[in-house]
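Given as structure tokens, the chain that follows is alone and in the form predicted on its own.
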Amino acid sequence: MPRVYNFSAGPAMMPEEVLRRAAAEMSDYNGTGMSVMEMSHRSKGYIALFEGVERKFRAAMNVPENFKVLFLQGGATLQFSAVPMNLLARTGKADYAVTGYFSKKAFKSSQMYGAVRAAADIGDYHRIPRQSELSPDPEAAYFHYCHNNTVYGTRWSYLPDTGTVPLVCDMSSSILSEPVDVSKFGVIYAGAQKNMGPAGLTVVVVREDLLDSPLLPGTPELLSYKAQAANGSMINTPATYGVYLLGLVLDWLEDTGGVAAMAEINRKKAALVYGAVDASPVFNCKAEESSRSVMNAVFSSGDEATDERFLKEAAGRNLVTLKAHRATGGVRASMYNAMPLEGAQKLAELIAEFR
């Protein structure tokens, strides 16, 4: 069977070139006579691989020298607890912008750790709050937001102005998809399963001065950014194969032209799909145009049976995993970096033809 166009929100489509290279190296990595999955994480060969992936990631994201890059586990969801455990004790207060499904989960998870409040909550999640609608507390230890909302199909098109309060950002579904000025953030975290590789790896980028923040009592060593940084992300066995695949994805990204070139491709893909939806007499996109996600286009006919028929016709054209999250219903096209432009074109053609 030919490769399908997999529009899954995550785990998501991987670049075919990466899969082919991983397959070729499956049983013999770099002349070692073994798979990366079999290598000790303490071996010289694996440590060289691990450090090389960090260098590639730093180059791709243009990470400043005063930031640590951590390769952890537990997904972005574990960071919902790790962030307050590492930062909240600085002042005892924190702000959260609640703009979608996962930012709401992060907010709820953090509330058990201290005085955490919603600095923005617009309710229907079909748009991003404007700067004038934010109410940042200058005494907050950090301001947390989710850059791209996979469920509702919205994204922040601007950087929140919080004064001297560090920005903490969940970039799980947008990391490496467009240039980011890392120096403007205190912490960036992201699960790998959308733009960086398979599920199981989480990347955390943390400003070094924040490593000296007091930990909340009872914080496990594995969740301490300072302890992980001091141990090179190897307090325990890391997600060794996930890190290896991230390295292959970063090689592919560089061959494609880097993050800036990928951002242009992603904008073209999104424009094709949104253009078809806006011109369609059948479908409607609820996300406000200025807040529309580049990664996740969410739309619906308003009729469940019609949406299901569309999904069936799409599957017949090898356009799969387009069913939206249960919170919204309808259709969701996740167009992460690995989705080729051709996939977006074929989806746009079907939207235009569908009656």
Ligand SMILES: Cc1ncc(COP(=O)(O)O)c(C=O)c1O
Given for the second form:
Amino acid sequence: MPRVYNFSAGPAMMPEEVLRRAAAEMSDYNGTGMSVMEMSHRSKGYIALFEGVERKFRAAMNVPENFKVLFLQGGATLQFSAVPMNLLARTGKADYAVTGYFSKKAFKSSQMYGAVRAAADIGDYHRIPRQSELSPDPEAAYFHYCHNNTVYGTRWSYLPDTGTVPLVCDMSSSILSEPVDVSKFGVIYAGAQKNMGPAGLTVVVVREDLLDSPLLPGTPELLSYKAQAANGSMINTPATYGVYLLGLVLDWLEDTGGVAAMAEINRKKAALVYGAVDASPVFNCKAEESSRSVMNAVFSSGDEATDERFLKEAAGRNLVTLKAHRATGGVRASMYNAMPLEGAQKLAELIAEFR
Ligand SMILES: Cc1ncc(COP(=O)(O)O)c(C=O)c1O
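Provide the structure of the form predicted together with the ligand, given the form predicted on its own shown above.
Below is the entire complex, every chain and molecule, led by the chain shown above.
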């Protein structure tokens, strides 16, 4: 079976070069006679690998010195609890921009921990609220938002201005897809399974001064950013193989020209698909143009049977996993870094031909 163009929202397509390198090193990593997944996380060889991946990640994201990078587990969803456990007690209040499926989940998860508030719920997930609609509370311990809404296909094209209130951002579906000024954030977190590797690894980038925030009572040690930072993300066994694969993905990213070059390719892919949707007499994209996601293009004919026929025709051309989330219905093309330009071209061709 040839490789398909897999438009899955996540776990998602991996760069083929990464898969080939992992396969080549599968049973003998670096002359050790063992696979990375067989190495002790406390061994010299593995610690060198782990530290190397952190260095590569910091370089790719241009992470300032005063930020810690943590390699954790539990997915972005566990961060929905970890964030309030680590930060909420600073002032007892927090703001959540509710702009889609996962930001709503993050908001709901945080409600049991204190006085959290939906700071920007405009009741319409097809656009991102404007700055004038945010009403941030200057006494909030943090302002949480989700940079790219994977399900509804929208993306924040600006950095919310919250004054001195730290920004906490779920970047699960956009991390490493475009340059980000990390210094403007308090915490950035992301599950790996879209742009960084296989599921099982969660990356958290946290500003050092926030590590001294008081923890909520009952916070497990594993969820404490301070304890994880003090133990090099190794209080217990980390996602050893996932970290290794992140390293291979970062090597591939660097070979492709880095995050800025990748952002250019991602913009081209998105322009091809949205361009075809806009020109199509069949399909329509509900996301407001200025809020459109670069990573996830969501569109529909408005008729389930027609969408199904499209998905079938796409599968016949090796364009797979295009069915949208049940919350929206229709078609969703997730085009993370590993989706080649050619995949977007082929999809755009089909959209243009489809009647
Ligand atoms: C933006 C966003 N946040 C959170 C999640 C949940 O991630 P996880 O399954 O890693 O907990 C997802 C998963 O698709 C996502 O896209």
